[in-house]
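First, one chain by itself: the form predicted alone, in structure tokens.
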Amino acid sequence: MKLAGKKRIWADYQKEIPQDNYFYVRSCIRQNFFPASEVTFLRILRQELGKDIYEHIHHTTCSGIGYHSDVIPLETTMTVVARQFALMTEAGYENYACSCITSFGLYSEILETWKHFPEVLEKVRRDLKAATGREFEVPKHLAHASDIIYKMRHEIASRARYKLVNRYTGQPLRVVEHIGCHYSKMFPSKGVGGAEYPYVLAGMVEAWGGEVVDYPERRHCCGFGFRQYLVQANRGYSVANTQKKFESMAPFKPDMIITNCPGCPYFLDRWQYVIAEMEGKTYGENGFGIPVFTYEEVAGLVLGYDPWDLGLQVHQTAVEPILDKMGVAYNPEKKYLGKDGQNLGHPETPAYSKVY
């Protein structure tokens, strides 16, 4: 096929992302997964690209979990999201950019929905304002936190102080991204590159210095799955569907892995813990597990930001091992002080998986 084909088909995998002016909502569960992330992503934005973006005090959830649990039914969250819209609208932003997977899939569900039924977002906005007294206007853009560094990774790269290149051989880290579902499988053309060929965050590896993994279950689901998980009964398809995914990665080994959703670093971070405890099977180098991380915690370390300042002392699966072949500085001694300097105890150590 010839260059220009290629690029006119590959243009039609691309969204117009904003470069500036973000009205932002929070995820219910990363802030209490990796809390951090978050800060960090707002600290990048503002004190280091110089970028406006905007929290409102009255967010509140989705209800996303509660709508794909079946727990909350559409018409109810539509008049929620309505309300969050509703706060954009009020504080003058039109730029919608969100930090969870499943609230952008959300937000792609009813913004679709909305367009296609004219009168059903004329019903909301009737119920919003009987509800709250508020009206909304539609978001102009919807981005993913992803998508926004995706964009400014070159930005990024300029300002870096590491790269993912392995220190000690001069060779490009090998990193696994994973994709969340619900930001590429659900509206392919929501998200760069579609289902097919999502480059979010393959695009971040490669900018900053990093080399992507291809594996078989590249595109398999991390195993959360809300019912798979939220049912008790039902956890072991959720460690089943991770560990299909590295023993598949394993005979490639990678260095890291890379995530822009909030369950997805949770469980192929905890999960590798329950595996080597039931199995005594670890998959990374030497007896440790392959490090996960948030796009913004790669995107800090890349800056040079203090590792615990990351929140990478929550993470089950040891992180100094990726730290070191990076030559990220950091103080092991401070790794699980608070704030205030007060020791925050520490967590047993695992019969199998090492930790430093």
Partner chain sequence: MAVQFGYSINKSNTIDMDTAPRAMESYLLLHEPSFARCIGCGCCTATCSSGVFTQLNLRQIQLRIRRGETQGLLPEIQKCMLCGKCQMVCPRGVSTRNVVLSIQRALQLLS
Given for the second form:
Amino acid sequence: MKLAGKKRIWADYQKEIPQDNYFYVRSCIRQNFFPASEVTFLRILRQELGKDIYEHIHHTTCSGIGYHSDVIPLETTMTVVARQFALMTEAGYENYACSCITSFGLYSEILETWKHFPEVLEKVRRDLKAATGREFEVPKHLAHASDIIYKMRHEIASRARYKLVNRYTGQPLRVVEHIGCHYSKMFPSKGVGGAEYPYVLAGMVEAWGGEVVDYPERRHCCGFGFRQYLVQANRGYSVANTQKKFESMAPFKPDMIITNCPGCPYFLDRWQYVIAEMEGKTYGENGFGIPVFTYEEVAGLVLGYDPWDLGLQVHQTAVEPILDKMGVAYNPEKKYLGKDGQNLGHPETPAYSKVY
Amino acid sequence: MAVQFGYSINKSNTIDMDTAPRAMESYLLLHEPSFARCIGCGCCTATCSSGVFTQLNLRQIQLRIRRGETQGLLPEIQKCMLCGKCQMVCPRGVSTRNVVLSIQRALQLLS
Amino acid sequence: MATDGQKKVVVIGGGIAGMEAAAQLARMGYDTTIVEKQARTGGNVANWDHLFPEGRLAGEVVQQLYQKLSPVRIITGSSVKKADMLEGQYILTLADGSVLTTDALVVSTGFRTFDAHRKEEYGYGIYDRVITSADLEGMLNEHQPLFPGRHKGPRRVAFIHCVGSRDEKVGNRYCSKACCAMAVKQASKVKELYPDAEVYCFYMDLRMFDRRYEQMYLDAQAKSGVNFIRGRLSEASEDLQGRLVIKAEDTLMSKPLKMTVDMLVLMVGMEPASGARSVAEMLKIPVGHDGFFNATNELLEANCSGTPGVFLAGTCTGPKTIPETIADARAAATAADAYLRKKS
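Can you switch from the form predicted alone and show the form predicted in complex with its partner chain instead?
Following is the full complex, with the preceding chain placed first.
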């Protein structure tokens, strides 16, 4: 592997990411899957870095989940998206930042469509006006939230309390980076580093002391899909894709996985449990799985936030192996205590997956 | 299994050349070297007396052997009536008759 | 030096087309000069090891062409920067400021091989054991071991046809014509050097159009034992041992296929040479969407540019094999001769 070759490609795929003043929109599902990731993103930007990032109470789904599940036509989706842009315009912002990868892909798709077919944009303006009375401006910049953390990666590194380094060996942690398909596979130029060798997460891993693992099935989808998971009969196909990735990465002995998509960390995390229960196979060290994180969670760990404030207790694949390797201080007694100190309840112990 | 999931993990349909069994291929290349000359034109299959009524497809059987996909080959190859028409039409001079007979012998030897 | 009244021709590009055209024009009695950008003549062919279909050594072929150039003035390491027409003659200004006058020009700017970095998914320049067909020629020429390292067992090599050809994604819709035969030649050579190696050619269509090429294909199958898989590579990646995992569909099996190989050879196609566009602008030669030059009539005037006194030879008008290039160069010389004879 020649790193210079990757750097050459990374240099070809740089995008303009504004420093400040963002209108931020959350994902439909992330708050259930990884409940503290978005909050952590806002905390880092506002409290650590002093940025202006605004959320609107009337923001809704972008409807991408319906579009990708074949239940909502693109025209409807465009009008829903136009309404989000209207909220941004009304709030006085021009930089649009979204938490969800599929939203990001969808926004990119819609903005490109409007660029090439201005008559479609005009129709959407008329439809939105007729339906809601709102008007909107097209965002000046579109960024995925991981683009912004990538942009701030060195500032985060300068405030780091922990590094992505194994404190027992002094070696960098070996990190698999997994990029959501809709980040740049549709529009390689919209993603940091392009689509074949994306740099957005690799850049964070490097800046925070880790070592990126490139393995044969790196580009493969996590297996989420939409219909493919939503229908129970199709789930064997979804989990098979995840299994393919784990079989391919396991020989590289990665310490952890970092992701930038709502679905990927969820499926890479949960399917490890399912594979373990179905086939008795685990992929991490000592019978554990390979811990899976969102980039906000990793940034939060690096900054020294309490793992339980980062929501790591809802991961199905145990995260403690990484906390121990990084030397992160945590209190096992408080793992299942809520913010108010009440016991959240303890998950059932699985038959094969090892848990703490 | 402790948990009933209601689905199981799909198996891959990828041809994995790293693990594909190649014994049948080696046998054929040794005992009927013209086996290597096939260009996959499908003339043999087009003219096959049996293939118009069954799933017998000599072009595909040739390829399956080269990719190690030899499961279920016996009932397929047994449909051949050894009429010899495929050998007449083959533009590459493959001795298809001996290919078929060699496959049958290989199946016996390798079983 | 030019004798009085002897007409002059300048050939732009000293690859095999330029060499052959210049040799023919000199033989016809014209005062002929080659202007070549590189430090030496021979173009791309001088980088090859041996040539299909019979395996002749590229160095010897180039040398044979060179031997016919004794009456030709050769200017290497320079290029034509400016061309002015004055009283039926061209006044050419070279990169170093020197000036040449000429009665006619033969443009033989040739091709460059496709930059394989642009097929990002194949990992050229990233994964160590991904090379191009041009790299392999260099390795063969220098007798480099193809599989350095301690590993002793049989090795596996895959040749990928149509890299940078027949690919709208990189902007090249056309077939580069010579790569199928070159792949079969190289695959057979690898088997000759490493009889235990498993060698695969991944092709979309196998375009073995010459009477000798089909024989090469048959020999590759029947004598050398080269394997052929119809399908285009989707991606390559590296495993823990640094070997390459490649994926394609075996389109005749209608199934995805993967394999791990020790070396991946990308059959890079032909693109117009890097300086071709500026030469075209300078001499007002029409250029197609693909960047190759368009002759006034691709069937009957395939060497005429439409600009008086400017003739086209070799791969500047599209991918060609060596014999086609040589024939084309001779045709360009004949066309230039007809023009110069008519010219008072």
